[in-house]
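Given as structure tokens, the chain that follows is alone and in the form predicted alone.
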Amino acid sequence: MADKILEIRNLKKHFSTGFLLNVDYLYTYENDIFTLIGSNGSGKSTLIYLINLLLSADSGSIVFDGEEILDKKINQQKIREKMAVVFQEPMLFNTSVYNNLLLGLKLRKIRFEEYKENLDFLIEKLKLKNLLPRSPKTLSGGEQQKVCLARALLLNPKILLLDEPLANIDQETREEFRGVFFEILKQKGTTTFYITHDRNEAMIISDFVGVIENGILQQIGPREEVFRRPVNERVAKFVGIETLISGIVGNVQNGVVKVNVGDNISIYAVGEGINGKKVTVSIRPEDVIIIGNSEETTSLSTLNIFKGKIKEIKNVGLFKKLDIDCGFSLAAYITDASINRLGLRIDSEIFAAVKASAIHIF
């Protein structure tokens, strides 16, 4: 695994409003895309400002590229020159797009010739050629942000700090541009610290994910681990897990935990447990398999097959979400085609299956 290029320990920042940012431990590996997700006002942008030394911390440590950057003796300008930042609102000057792209090189007194190949690469990948002579005032919001991102990438920063740079771009443009931009990041191996409130975006682009809420870092780890194995109910809800069931561990055998969640209702999960311990069972909606009749269940090897009744059917983009009463409330995603094939409607009785390996308990 690559080295950690950023490590934050016991970082605190108090504000007069009473808000406290308190990060015990956060880290980023070289060449990875780290995404910090959280609701508005959770402290995401504050952390970006602290890393970039635009705010001073009350206490704690930030080690970046092998240096403790909160040390008052450190040359802050030299540290910032190893970083590049793009904020939510485009920050461009009243000159041509081409001059805006070169602005960072000029401010840092970097020879253009050394970066020409990189500039040509970014102009081609981001389709900026026809925009170069234009004024930023004539560009759309998406085009302006493209220029800001290209200017930042041109500097080949040790770390790229992105504060929701795609938040104000329309959905269609955002989805198209996001794919191209993050392909560039991976191709160039740019270490990226990206903050967003969009969990779907985090699921698509990230190597590592952190979840922050009310100024407290709740969890950090590889993307799959955070989305599938949340450490608490707060994280579970934020990463899109709607089925959360309280229960008591009844038995543990051969790496399978039996959790009793109601009268004669048990859920089996792969993992560890202690008999009699109170736990929460979490099930992602996309891990639920809907079966139309009992005959089909005989071919399944899963330990978890629940009989239930559909209480609600909701549109959730490309899928429908079923709210199923199985003695507990179970959320499941299903396609329109499957709903039509199975003839599902409100009050339809169905069976729902979930593999024990897909269920997480905490």
Contents of the next structure:
Amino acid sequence: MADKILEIRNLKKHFSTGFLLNVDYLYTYENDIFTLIGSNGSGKSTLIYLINLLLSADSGSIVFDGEEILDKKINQQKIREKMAVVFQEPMLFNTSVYNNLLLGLKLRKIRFEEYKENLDFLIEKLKLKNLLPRSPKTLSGGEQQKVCLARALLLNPKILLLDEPLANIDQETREEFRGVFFEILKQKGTTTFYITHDRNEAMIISDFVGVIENGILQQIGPREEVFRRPVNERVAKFVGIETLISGIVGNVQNGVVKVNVGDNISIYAVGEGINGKKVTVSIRPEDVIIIGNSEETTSLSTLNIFKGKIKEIKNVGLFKKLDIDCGFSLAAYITDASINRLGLRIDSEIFAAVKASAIHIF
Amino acid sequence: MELIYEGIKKAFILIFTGDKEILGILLLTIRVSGIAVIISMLLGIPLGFVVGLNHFRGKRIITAFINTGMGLPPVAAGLFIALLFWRSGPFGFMGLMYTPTAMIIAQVVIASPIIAGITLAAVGQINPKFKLQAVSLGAGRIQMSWLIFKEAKLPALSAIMAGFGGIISEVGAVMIVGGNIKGSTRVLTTAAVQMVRMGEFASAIALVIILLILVFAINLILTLIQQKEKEKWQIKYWK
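What does the same protein look like in the form predicted in complex with its partner chain, given that the last one was the form predicted alone?
After this comes the whole thing, all chains and molecules, with the earlier chain placed first.
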């Protein structure tokens, strides 16, 4: 694994509104895309401002590229010159797109010739050629943000700080642009600190994910780990796990934990547990398999097969979401084709199966 | 109607025959208000910019002073300057009373807060994230200020227009500190007042028309500069 380029420890920033940002430990690996997710007002943007030294911290440590950047003697401008920031709103100055693109180089006194190749690459990849002579005011929001991202990438930063740059772009443009942009980031190996409140976006683009709520970092880890093995209910809800069931560990055998969640209902999960301990079981909706009749269940290897009744069918983008009453509420994603094939409707009785290895307890 | 017609006719005669007295009044008006607006610009724009861009203790009080200054009655400004430069006043020894210099000072006192106030409001309208973006791109304090100034450039031109409009048309202050002395401190507004007092309405109308043409011409120039700025989007290659 690559080296950690950014390490934040015990960082605190208190605001007069009473909000406190308190990050115990957060880190980013070189060349990775790290995504920090959290709801609005959770302190995500504040963290970017602190890393870029646009805000001063009350206490703590930020080690970036081997240097303690909160040191009062540090040359802040030199540190900022190793980074680039793109804000949520496109921040383009009152000059042509071309001049805006080159502004960072000019301010950092970098010779344009050294970056000519990079500029040509970005202009081509992001299709900026026709926009160059125009005023930023004549561009759409998406085009403006494209220019901001190109301007930041042109600087070849050691870390690119992105504060929800795609939040104000319409869905269609956003998806198209996201693909191209993150392809460029991967191609260039740019270490990226990305902020979003969109967990699906985080799921698609990230190597590493952090979840922040109310100014406190709840969990940090590889994407799969955070999305599949949340450490608490807050994180679970934030990463899209709706099925959270309280229970008591009844038995632990051969790495399989049996959790009693209600009258004669047990859920089996692969993992560790202590008999009698209160736990929460989390099941991702995409891990649930719907079975139409009881005969088919006999051929399944999974320990978790629940009989239930469909209470609600909801549209969630490409899928439908079923809310199933199995003695506990279970959410499951299913395609339209499967709904039609199985003839599912509200009050249909079905079976739901979940592999023990897909179930997480905390 | 005949009076107005006579006035207009007289104005054109005075303008096109190059009446020496009127020409002298016109040139003095341009000189006094021109110098005053340049000085006010040099004082007002940086003041409005610094107050608008920075957060510091006492900012609200300074802003309140500037806003009060924007509504300062010219007569009050004139009286204040007169008290300072009166023979027995603290600056009486300079002998500036009833001179174009005193008129310029009075007009600076009137125009500076107007220019500072409008600049301050214009800077306040700029998204504060521009400042952060400039700094994060690598701008030092001066570079950042310059970038933000360029964002407020067009409203600053409006501030100059408002400042100029405020002083070229005022009569109270220049009358008090200039004294409307023929051939020395008589400007278009004080001359027009003088003509009305003398019952020379046609001459007064002529002077007012000349004043209006002057105001229009200067505002036209500034507006054209402002519009040109808006349309200027050619590529400036790297220097």
